[in-house]
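Presented as structure tokens, the chain that follows is alone, the form predicted alone.
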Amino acid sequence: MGRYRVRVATGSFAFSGSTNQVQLWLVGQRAEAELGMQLRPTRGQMEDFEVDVSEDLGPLLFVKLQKIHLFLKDAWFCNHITVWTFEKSMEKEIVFPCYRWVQGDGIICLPEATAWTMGKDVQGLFQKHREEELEERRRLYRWATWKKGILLSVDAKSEKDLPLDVRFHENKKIDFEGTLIAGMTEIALKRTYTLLSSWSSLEDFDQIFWCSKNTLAKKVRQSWKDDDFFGYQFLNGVNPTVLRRSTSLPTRLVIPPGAEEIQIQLEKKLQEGCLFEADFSLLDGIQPNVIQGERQYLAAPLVMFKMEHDGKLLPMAIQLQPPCSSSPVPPLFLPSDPSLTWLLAKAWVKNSDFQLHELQAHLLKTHLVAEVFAVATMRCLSGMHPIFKLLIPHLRYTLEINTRARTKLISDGGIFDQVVNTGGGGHLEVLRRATACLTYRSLCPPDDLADRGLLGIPSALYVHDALRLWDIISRYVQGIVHLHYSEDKVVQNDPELQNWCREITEIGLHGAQARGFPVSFQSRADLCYFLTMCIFTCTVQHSGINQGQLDWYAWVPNAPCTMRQPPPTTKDVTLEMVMATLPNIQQACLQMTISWHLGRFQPDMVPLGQHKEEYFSGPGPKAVLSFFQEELNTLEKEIVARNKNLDLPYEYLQPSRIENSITI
């Protein structure tokens, strides 16, 4: 018995409205309601009408609806229902969010936004629409093994198999293929521009470089010879993943003979502890790819740097392959080397680094172990659970842009095969490897930075603004952690959530417990860091290693994607074989457009912790969300403050540049 105030609310995207008509019910404690409204939402609406009950409902549990239709069938993007009841001259806000495709005939149940878990519900009001909401989830997302040995994928040959949930809305899908149709039409704008059949000189490079707004990009094609700016690009360029202290000197290092001396450098900065080094082993013995029936060829250096007391990383010498028994020691390059043959030498580093950045660093470390969270998420916890509620933000379009990779760029005949020396299948074995020695502490910031000796680094900046962040969305997650289980008991007891730390180890990551993932979860405190670990994969470390793409490598020469003849043996080196080294025209055109419709700013970006989403009631977690955004606030300020004072600002981790999840 009473009077109800009932708001519909609809997405503003494209045709999230709809023709169709929707009839609602209410569902209480005591008693269900069939609302004698049939309303027909309209993009981007609130629609508010008040109704009259004679039953006594009880307490709110759910809204029912059901979208009817005449002829046709057109989805409808619900954004939430909010209720208002008056009782005592009281009025009491529920809301039911829903945010998601609302298609067919099926009746959807809506539970009120407080979250939930089993242990909670005593009473078992929400046990059998928890049970029939996962068993449904576990039948639209499934798990699939798209090559051996690499990460479980969600089960989809193309996009179009994705549940429409997960789904790019429709302004995100039309800028997404728009820009790959301009991409394209550049890359013909550009042959037809240069009219050159091969590149001469290094500065013919310039007649692809449409980099004339791009700062940095300017700044790249200036400095990127220099020893300096080339050591920068390991502590704050687009992959600071690989550098690491020495605490001795690499086994692989042989000193060629008449070289002793740079080994008595390398010693003293040693103790020192200013010894830094980039291995780029994993590549060893790796097939390199045949473009146009052209063999490329790859590379696996090591690359020694020193550290000065102004921050500058150096190069000190660069080894292109590992030796071999059965070959002569292989040359160390160094700078005191003529500048070409140095310059070369650098080459294939960058393009070493190029491979591992895109497939170990970007690819298998951000987007494939986030599709492991989402998948994961959806099939073990119901969207009542208080994580449920906590990660979902986090994971938009991530299925779709992953399945889209799959079809497109790293498929057979895809872009890695058209254009990267690891085509060709050698870029799945990248992938397999780099997957074999996958760990739990190398995605934790705090673990990996300690690991590889980087803390306290002042010029370090992707370090500092990392833990920084860390730190941020650690406090985020205790808050909400802290608020649902108030004890380590209430973790340990809590079956979905230990379901969905299984799937991600034991199936997801393909039995990753031995490189020190959990399968469980025994206190808040382990809850917390996994969590945060999560959160930070999705949004603050895609964003550090995906957006510098266009920035570090539309200057092809920086950064080549593929190299076209073996590297050097000798320190004779000419200007010819640089250029018939570095990609062709072709190919560098290529680079250049994947590296802009990659890396740029995404129109439809949602900063990091700014959804607009609420998934949660009560003032508890929309307090814990506010101080969130304050702590992101107060950090932007810091750094924008900071980044005024660099001859080159570091701008990839500033939140307002930090998407919220991984949507390119």
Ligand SMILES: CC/C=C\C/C=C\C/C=C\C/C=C\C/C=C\CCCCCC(=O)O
Given for the second form:
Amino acid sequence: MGRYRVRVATGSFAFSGSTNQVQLWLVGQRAEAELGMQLRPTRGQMEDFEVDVSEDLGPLLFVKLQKIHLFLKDAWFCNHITVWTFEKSMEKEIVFPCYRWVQGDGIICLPEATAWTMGKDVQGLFQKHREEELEERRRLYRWATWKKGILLSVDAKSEKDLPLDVRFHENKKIDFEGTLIAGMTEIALKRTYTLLSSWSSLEDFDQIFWCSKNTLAKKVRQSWKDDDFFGYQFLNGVNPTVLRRSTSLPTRLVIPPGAEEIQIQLEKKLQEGCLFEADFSLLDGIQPNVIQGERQYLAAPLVMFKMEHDGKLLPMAIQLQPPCSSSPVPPLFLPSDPSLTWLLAKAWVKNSDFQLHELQAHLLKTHLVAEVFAVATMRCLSGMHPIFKLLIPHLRYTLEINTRARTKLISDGGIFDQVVNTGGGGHLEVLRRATACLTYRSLCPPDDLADRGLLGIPSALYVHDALRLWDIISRYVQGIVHLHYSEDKVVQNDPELQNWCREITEIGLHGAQARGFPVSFQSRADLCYFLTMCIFTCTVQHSGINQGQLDWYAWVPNAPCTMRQPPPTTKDVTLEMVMATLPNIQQACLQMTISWHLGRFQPDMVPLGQHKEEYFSGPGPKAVLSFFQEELNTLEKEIVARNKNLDLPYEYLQPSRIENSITI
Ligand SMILES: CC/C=C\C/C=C\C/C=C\C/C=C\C/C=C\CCCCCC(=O)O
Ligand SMILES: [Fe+2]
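Show the form predicted together with the named molecule, please, because up to now only the form predicted alone has appeared in this conversation.
First the chain shown before, then all remaining chains and molecules of the complex.
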């Protein structure tokens, strides 16, 4: 009974509006009313109207909507519906978030925005809605085993099989596909340009080093041979995930006869606590690719580093293959070796680092893990659930980019098969091995960085920024969790949440409880830690691992995607051997293009914490989000100020450059 003002907000990106008409209902605790109006939602518009309702609806619970079409079904992207009621001359605003496509002619039911756990709904007002919603979502988002031994993924053969709500919007799709076409055109031009020229010296890589490069890439081209630049990359480059402080000399480090001096030096550095290692044993025994009939080669190196007083990390020794009883002790390559020998040994390390970076750190530990969070969230948490509202902005576009990776990047005949030496199946085995040793601790920087002995190193900029961001995210998460869970018991008694946790660990992560992942949450603290890890992985960690592809991989000799000759077993290395080993022109061009495609700034990127969707209602969650944004802003300023004094600014974890979800 009374007058209602209704506002319908339509999305602003291409095709958000609809030529179809929309019918609305208001559903209250006592009755529901069909609003005798039909509107045609216009892109980017708020459409307001007032209606008089003769029945007493009671407190509003839902808005229902249905799209009516005559001929053409024209999807509509609804942002939200807002209703104002007038009671005792007081105006009350009630928001019904949608942020979804309204398709077909089914009726969609939008509950009011207040986040409710099931336990809070003592009258069971929303129970039926939640059950139906989750039943529908479980039908739409199904788990699939893409390859045995790898994390489960969403069931979609191509991006076209995905529900429209998780597809790229038109602008993102055009940008993604357009850039690929531009990249392929660039390769064709480079191939023509290099057709008649030789490919016999390192400087010949300059012939393709145009387009797809930037300031840092040019610096890499200048400095890639320097030992301190090589070491720097293990702290603050595209892959800061392999380095660890040594607590003893690695057992695989067998010292060959005549190299006893290096053992003394290593032991000294170990005593001083400044010996570090990067071990690529995970690659040992992986079958290398065969590209266009030519066998490629792989190594599984170990690099020992020392840290100088000024924070520089310098390589001391490189062993390219682990010792094996049937072969002579592998040589140790040293900075004192002939310059080309040492350079080739470092190039082998960087090729191995490329594999672990892209497959373990990037694909598995950000993209695929985030996909598990996304599928479990869609299957287990109602849109009314506070944790759904918290996480959903951090899951945008992840299912589509991962589906594209499975069809174009790591697929049969995909980019890995075409130009990477783990391609042709080895890359899947690396993913399997990395999955088998994926631990919860390794996804949580306070644990991971402590385990790797990397705390308290002033020159470790990734470490510094990652820990700051972890703390900021954890305060944000705590703010939201404490608003909705008054005590640990409420966490324990939340069936949707507990089911979500179990589905992630037992199903999506493939039985990861033995590796420390929880199967239930016993306290608010447990829950906050896990959610901090989820958001950190989907935002900070991915940005730290993804953006540098453009900078560090454009100059191909710095991180070759494949190696065409076996690793050296002696110190006699010639330029011919180096050039015959590094990628050929075609491989190098494709590496540059794909690195640019994946690492460049995304035009539609949403920075961390800056999403515009308002899933929550009320002042509490708004204040928590504002505080999060303030803290990010303060960190932004600190990082900018710090970077001003550095030769090589570390910008990947500057909050304005961190994307709110994994979209590329
Ligand atoms: C030379 C290869 C360089 C880097 C790529 C390696 C790993 C990246 C890891 C995750 C990226 C995730 C998703 C990317 C999705 C699709 C890429 C599409 C490439 C398509 C090329 C094409 O032929 O269409
Ligand atoms: Fe990525």
